[in-house]
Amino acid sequence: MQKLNYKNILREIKPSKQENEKVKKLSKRMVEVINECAASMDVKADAMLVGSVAKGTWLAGNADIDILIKFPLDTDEKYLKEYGLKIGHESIKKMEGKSEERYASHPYVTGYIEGYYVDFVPCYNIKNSDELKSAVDRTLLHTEYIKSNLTLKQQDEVVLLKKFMESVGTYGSEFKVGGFAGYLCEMLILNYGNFTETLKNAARNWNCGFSFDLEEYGTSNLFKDPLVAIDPVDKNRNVAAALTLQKMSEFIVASENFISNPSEEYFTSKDIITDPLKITDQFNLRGTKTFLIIFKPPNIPADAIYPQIKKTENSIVRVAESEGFSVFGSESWTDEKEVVLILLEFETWDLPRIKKHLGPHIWIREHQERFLEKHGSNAWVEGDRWVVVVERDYVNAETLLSDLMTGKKSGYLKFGKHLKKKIMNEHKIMDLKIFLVSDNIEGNVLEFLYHYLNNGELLFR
């Protein structure tokens, strides 16, 4: 195996000394400001820096600062939420930043301060998982566990792993990615020792259902996920629960490719073609027909939008195929604020007016009688089954999509909970080729289309 100069790579992907000092200084000041605000409000709460910044495992230019506002265990939940938000807003105001409320397991405040996003999240000050009251409480234990067990050298190994995963498109446990969480990356380095061994083991030893258990709790059999990583601070939790089989498989393939032919390029982003004409040419060469369903997303948290879009997309595909149209592929994208795109690429989009309808076997007498009462002499026998010609409800895929989106056939479609009204009220169905010659197509949409066309490209260098 070719040797790489990881020191050179780390110089590029780790925060510089200047960036590190700036982030640490800001984090320390924010903790102090929170504690001052809590004291001025006579609230029993104190702050703690958590996440990758606290653990020394963050990537250059990617310092999202996470601070927990810890309340005593006997604090009323309503009080915790109210004063957690008040302290967050007041702290951001003192630092002359901009604040925005968001929602996870409970509300929290995000501030944009001195060029960085800082999350102020209220939680209970738990000492072990038995005291857990909300999912965010566990973050305290995660930070303490990693800081206690990860060596300085291994912090660099985590940075290498995170950057590799980011470059091959498998990093991030949010629904829109379905990949590896930062904490899971840290656990993998603790389990295998370093970056190279992690990739070797993934490439050669992992399979669907593979598990590891750092503290040897013996609870892996409780889970049926593609990868099982028992949380060292909570034996009843799989840290890899959000990891999809797709992203696990992609990581295994990329790991094998890297081990076989190591390259520094695996730690850099690939060039993305965002020329509408070139993307149009690629779609033309496929000989398929692609439609976009376009609508505005509902005003709900981002983490809730993605599963609802995916549910709607999958349901459209199922209905289209049940009507006889062959769907080559589908995907969806949103900027979370202004637009949602659901892409549907058809192998067959126009169908004959008629189709064969298979009836019962000839010796199932009761069913046969009902079938013949309905179809009479129009039916015939093929092998041992009755067959009849019937007219299709839809001979054109675009007509079907229009009826699904306007409600004429919506009873067949499973919309995401908050999407139905949005789609019914206002949507467009566009041929992709027409969309690509429209004005003001943003770069992110073109990147989405490029990745759809080249969905395995990131795994190779």
Second form
Protein chains: 2
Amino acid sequence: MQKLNYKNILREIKPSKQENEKVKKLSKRMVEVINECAASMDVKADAMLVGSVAKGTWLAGNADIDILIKFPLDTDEKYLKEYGLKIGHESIKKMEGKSEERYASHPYVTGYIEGYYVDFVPCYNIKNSDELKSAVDRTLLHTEYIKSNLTLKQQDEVVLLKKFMESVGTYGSEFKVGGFAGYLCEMLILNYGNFTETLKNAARNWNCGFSFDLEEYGTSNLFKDPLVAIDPVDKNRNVAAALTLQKMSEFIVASENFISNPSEEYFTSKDIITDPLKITDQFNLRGTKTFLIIFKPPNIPADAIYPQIKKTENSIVRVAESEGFSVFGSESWTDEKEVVLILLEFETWDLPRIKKHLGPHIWIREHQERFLEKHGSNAWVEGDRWVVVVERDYVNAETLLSDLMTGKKSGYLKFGKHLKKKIMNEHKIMDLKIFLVSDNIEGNVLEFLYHYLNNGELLFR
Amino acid sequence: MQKLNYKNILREIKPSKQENEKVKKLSKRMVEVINECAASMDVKADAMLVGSVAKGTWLAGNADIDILIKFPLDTDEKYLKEYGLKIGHESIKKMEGKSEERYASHPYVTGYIEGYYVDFVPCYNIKNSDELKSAVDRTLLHTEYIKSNLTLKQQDEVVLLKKFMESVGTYGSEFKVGGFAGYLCEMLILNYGNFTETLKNAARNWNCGFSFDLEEYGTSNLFKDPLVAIDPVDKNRNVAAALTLQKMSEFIVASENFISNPSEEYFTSKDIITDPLKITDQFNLRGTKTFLIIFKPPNIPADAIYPQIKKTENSIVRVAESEGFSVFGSESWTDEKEVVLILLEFETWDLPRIKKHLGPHIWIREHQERFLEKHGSNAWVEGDRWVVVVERDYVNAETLLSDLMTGKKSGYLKFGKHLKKKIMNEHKIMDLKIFLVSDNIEGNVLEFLYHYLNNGELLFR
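Given the form predicted alone above, produce the structure of the same protein in the form predicted together with another copy of the chain.
Whole complex next, starting from this chain.
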């Protein structure tokens, strides 16, 4: 394996000395401000810097400052929520930032201070996972575990791994990606020692259901996920539970590609062509027919939108296939605020008026009777099975899509919970070719289309 | 079950007294002439009337006179063949008929005398199946078995069963039909006693693999066919071996239909519409695309042509489906002399330029290497499997058919043995709609197309 100059790479992707000092200083001040606020309100609470900044594993320009406001274990939950938010708002105000409430496992305050996104999250001051009251509390234990186990050298290895993951498209455990969480990257470096060993092992040794267990709890068999990474601070949790088979496979493949032909390119983004004309050309060359279903996303947290869109997309594909159309591919995209796109590319979008309908085997006499009552003497036998020609409900994919969206055929479609009304009320169905000549197409949409057409591109350099 | 007037029906379908007397008299004379011929040549051979005429089970207007020329068991085979043919030719000449040589298990003479087709077939005079030297010899035992076991009343029941089978399209064990042999019909009447019991049992009690064994040899388990009918004169033979699952199923269904609603109509042919315009209309309504491959059949026995055509047809369908086209239905037809038609009706006959090609699972690293060498970085991963977009060889079904027939893609097609050169040298591929407006379409072809469109029609009255 060719040696890369990792020092050079790290110089690009690690926070500079200035950024490092600035972020650390800012975080320290935040902790102090929160503690002062708490004291002034006479609240027994204690701020602690957690997350990648605390662990020294963040990527240059990507510092999200996460601070926990720890309350004693015996605090009343209502009290914690109320004063957690109060302290958060008050502290951000003091630091002249903008604050906003969010909700994860319980409410917290997020803000924007001196160019950095910050989260101030109230939690219980637990010592181990048995005392866990909410998912947030676990962050505390994770930060402590990584801080006490990850060496300074290994912090750099984590940065390499995260950047690699980001460049090949497998970083991030949110539903949008379904990839590797930052904590999972840190656990991988602890497990394999460094970046290249992690990639070598992923490329050569991982199988579906592969597991590792840093603290040797022996609980891997509890999980059936593609990758099982037993949480060192909670033996009953798989840190890789949100990792999809898709993203695990992509990481394995990208690792293999890197190992056989290492290149600094794996730590940089790829150029993307977002010229609508070129994208139109590519679609035209394929000879398929592509439709977009366009609608506004519901007003729910971003992480909740993606699974609902995916569910709707998959359901449309299933219904279309069951109606006899052949779907070449599908994908969806949203800016999480204004627009959702579901893309459906058809291999067959026009069908004859008739189809064959398979009936019961002739041996089951009572089924036959019912079948013949319905279809009369138009039926015939193929081998030992009844067959009849029936008219299709849909000879055209666009009509089917329209009826699905307007609810004329909605019984068949499994919409995401919050999407049903939304889609039915206002949506557009557009031939992609027409969409691509319309004005003001967002760059992000063109990126989405580019990636759809060049699906595996990020895996290779 | 409603009682039909079977006497009336039999009056229509049984040979009249005149026909009966004429055929019997003619057969008797033939036996005498053959015996005289043999004597005059000083050949020890003995003529015997066999088949449906001998058994009294032929349908009105359908008498085929089969006469065996029995040679002693110790006759040299070459001698048997030579003198069998000589006696045959000589006898037909004496009776002022036209003779022609044919070949089954060994050569025989066929002729046309006073309006009847006759077969004069040399064989060995065996007493039981252990002495069997060729399949022809068995006819002797069959005739003797039926003659000594079938009552006069049961002869009528056989006639009813044969006529029913004929009307619903399941009569005849030749490859063209794949249905029930006359001898099998006789065995069924012996087994169930009469016509209606046979139909009741077929309709209600038969399953796939059903067996009956008149002489209780207990050898049914030797056979894996849809229907097992142990030959009463040969325990190691299934008389129903040539019966297809298709025809067995059709008989079961037609029986059920008859039993639930008996009608004299089941003993008459159905009217068939052979108006090309109406057939064109029906095809147009379906919205499919139908091609005919038209060629001259090879000069081989009729029974050998059908399996080869079927094999070719099935192979074309398989190749077309594997290229991504969707075949709605296929069928073939021949007049056995001038023309073979293979009909292919497509549900999808135009396809996009590209298709998805599934590669190896990512876990099998060495397969992946070979796959990527071939397809390069156009590949991507879906789930845990490699996928790549490749260009189709064929975007159009007609081009595919043409390349298959001319051998440009012949490696993929399994032609019938004698068909390959035939098809490649001279064939036409025609859109059915164009074929249907061409001049001089044979009535039989239109019947074939009518039956293709109205597949199960014969099963219902």
